[in-house]
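Let's start with one chain on its own, the form predicted alone, as structure tokens.
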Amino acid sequence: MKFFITGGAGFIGSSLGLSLLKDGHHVLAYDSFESTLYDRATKERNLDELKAFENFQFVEADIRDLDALNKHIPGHDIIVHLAAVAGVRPSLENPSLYYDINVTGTSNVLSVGKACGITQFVLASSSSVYGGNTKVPFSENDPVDHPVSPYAASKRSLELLAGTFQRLNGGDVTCLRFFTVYGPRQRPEMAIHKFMRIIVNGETIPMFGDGTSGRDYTYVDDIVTGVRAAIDRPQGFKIYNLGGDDVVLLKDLISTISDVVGIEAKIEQLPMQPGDVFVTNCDLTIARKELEFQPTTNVREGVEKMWAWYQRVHMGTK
């Protein structure tokens, strides 16, 4: 199979491109580079170990270029659309960028790969649309009208583009909402990466809130499970719950990371921010159903690889 995956550069994107490489998949990852949140560099390395595969190609444009979707999406069997502008707390800043990248990009990347004869498209919503839902765990089934920040606004306008375009076009279209990813190539900014630098370094981790807030950790390794799964069952439109089936307290995963790295953390706290939410916890009965999917490495297990894996990046251990 020939996968176009956009955001090919990115901590899932690569991930995914990686494990579907390894299995004689042809990957081409299209990736703008352009990110507030990433430097080059680490994108770049990101590709490293998928540039040793001949049937790999990397192609470097952005998810708003027509002119360079229409060139390079021809001859693919399936899109991966992973392209996105994160963050939730960086979306309160600059709210149009979101729109432009997560609604009118995932517009081009759907249209134009219509226009390619694709007819199969896995795309990447978030846990945030649940918004401040105090229902938990989240299913798919809940109401998700209220998100509290652009960022989440972005993302659910992306599956309502994707289940109209399903509904007048054919084919098959799955939104996949990722419950906070981490793992090796894990963003800089994200929590778990984050706070390994912050303890490394000696400083100081700003923690917002009473550390009683939490979320529904999923280690990468899971998150590409659950992709391939969608990929390998298509059903019209459908969204899913991805997550890790556990939700770890702030304040917990911090003595976790502490523990792991063999440094005691130092906290500072703060008030909780705009646009955050108290907790996230996702509810896997129709993911496990449909897609087989059931995660299998828990937070202490997952940060400990990532641990290894930061040592290697970030100290030069080997």
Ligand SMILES: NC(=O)c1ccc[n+]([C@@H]2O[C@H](COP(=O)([O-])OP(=O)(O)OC[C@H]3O[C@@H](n4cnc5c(N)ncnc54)[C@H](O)[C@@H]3O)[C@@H](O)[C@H]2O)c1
Contents of the next structure:
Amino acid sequence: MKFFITGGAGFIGSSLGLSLLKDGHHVLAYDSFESTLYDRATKERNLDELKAFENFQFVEADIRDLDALNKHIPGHDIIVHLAAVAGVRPSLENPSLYYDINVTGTSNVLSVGKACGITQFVLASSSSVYGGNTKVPFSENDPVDHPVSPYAASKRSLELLAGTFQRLNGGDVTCLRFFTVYGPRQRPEMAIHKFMRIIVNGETIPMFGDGTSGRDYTYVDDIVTGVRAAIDRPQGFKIYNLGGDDVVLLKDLISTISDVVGIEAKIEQLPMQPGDVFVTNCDLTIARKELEFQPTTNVREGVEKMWAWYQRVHMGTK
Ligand SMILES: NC(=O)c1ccc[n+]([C@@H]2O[C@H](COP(=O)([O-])OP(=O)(O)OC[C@H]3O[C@@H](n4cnc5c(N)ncnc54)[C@H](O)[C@@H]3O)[C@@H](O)[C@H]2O)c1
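Now show me the form predicted in complex with this ligand, since the one above was the form predicted alone.
Now the full complex is given, and it begins with the chain already shown.
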């Protein structure tokens, strides 16, 4: 099959692209190297392994550029739309950029895709749509009308756009709510990658809150498996949670990373940040039933794998 992956140079996009290429599929990665969160060189390095495959093509372009989308989408079977400005905290500083790329950009991808004859779309949403929900675990049937950051609002908007698009046009449109993804190539500003870097450099980890906030960390290979399961099971309009099935407290995460890296972490406790949610906890009942999704990597194993990658790429030691 021929895949058009927006955000294909990013953390999840490059991991998905590699998995598809290894199975003989064609992949066009479409990415603008947007630099709000991290630099172009890191994203170029994400593409290194993909470039070894002859079925791989890269296009540097923006999802806000309708001409470029019109030029490059034709000839593909499915669009996996991962391009976005991610990150909760920076979205508080620049909401317009988040709505521009994540909402208008998504609308562009859907409408140009339709004009080019694409009938299957898989889109990245986020656990952040659950906002300050206190009922756990978070289920796809829970209300999601109260996002607490522009990023979360942009992802909820993406879901509403996608549902409207599918009701008007038919076809198969699946939104996947990813829960805090980590692993090799993880974005440098995210917890785990950031904590490893801080610990290695002998600096102090800013810990927001008392360490009892929790996240359902999801290893990237499990996310790729989930995305591929959604690709293989088109069913009209669907929303699925994809998470790690195990909530880890922030203080326990830091101590696991310390233990794996072999250096005791220095920690400075700071107040919780606006826009942060206290806990994310994924209900996988629907994804298990309909996608046969079952994450297999626990946080300890995942941190060990990521540490091996970190040493190889950032320290040149392995
Ligand atoms: N990583 C996570 O934990 C997580 C959790 C929930 C949802 N998501 C979503 O999954 C998707 C992938 O996330 P990621 O962690 O791989 O992030 P990432 O930043 O590594 O990847 C996103 C890619 O999109 C590209 N991009 C941004 N704006 C663009 C534009 N206007 N045109 C073309 N390309 C553009 C970026 O250059 C980047 O390479 C995003 O939609 C994100 O919101 C990620």
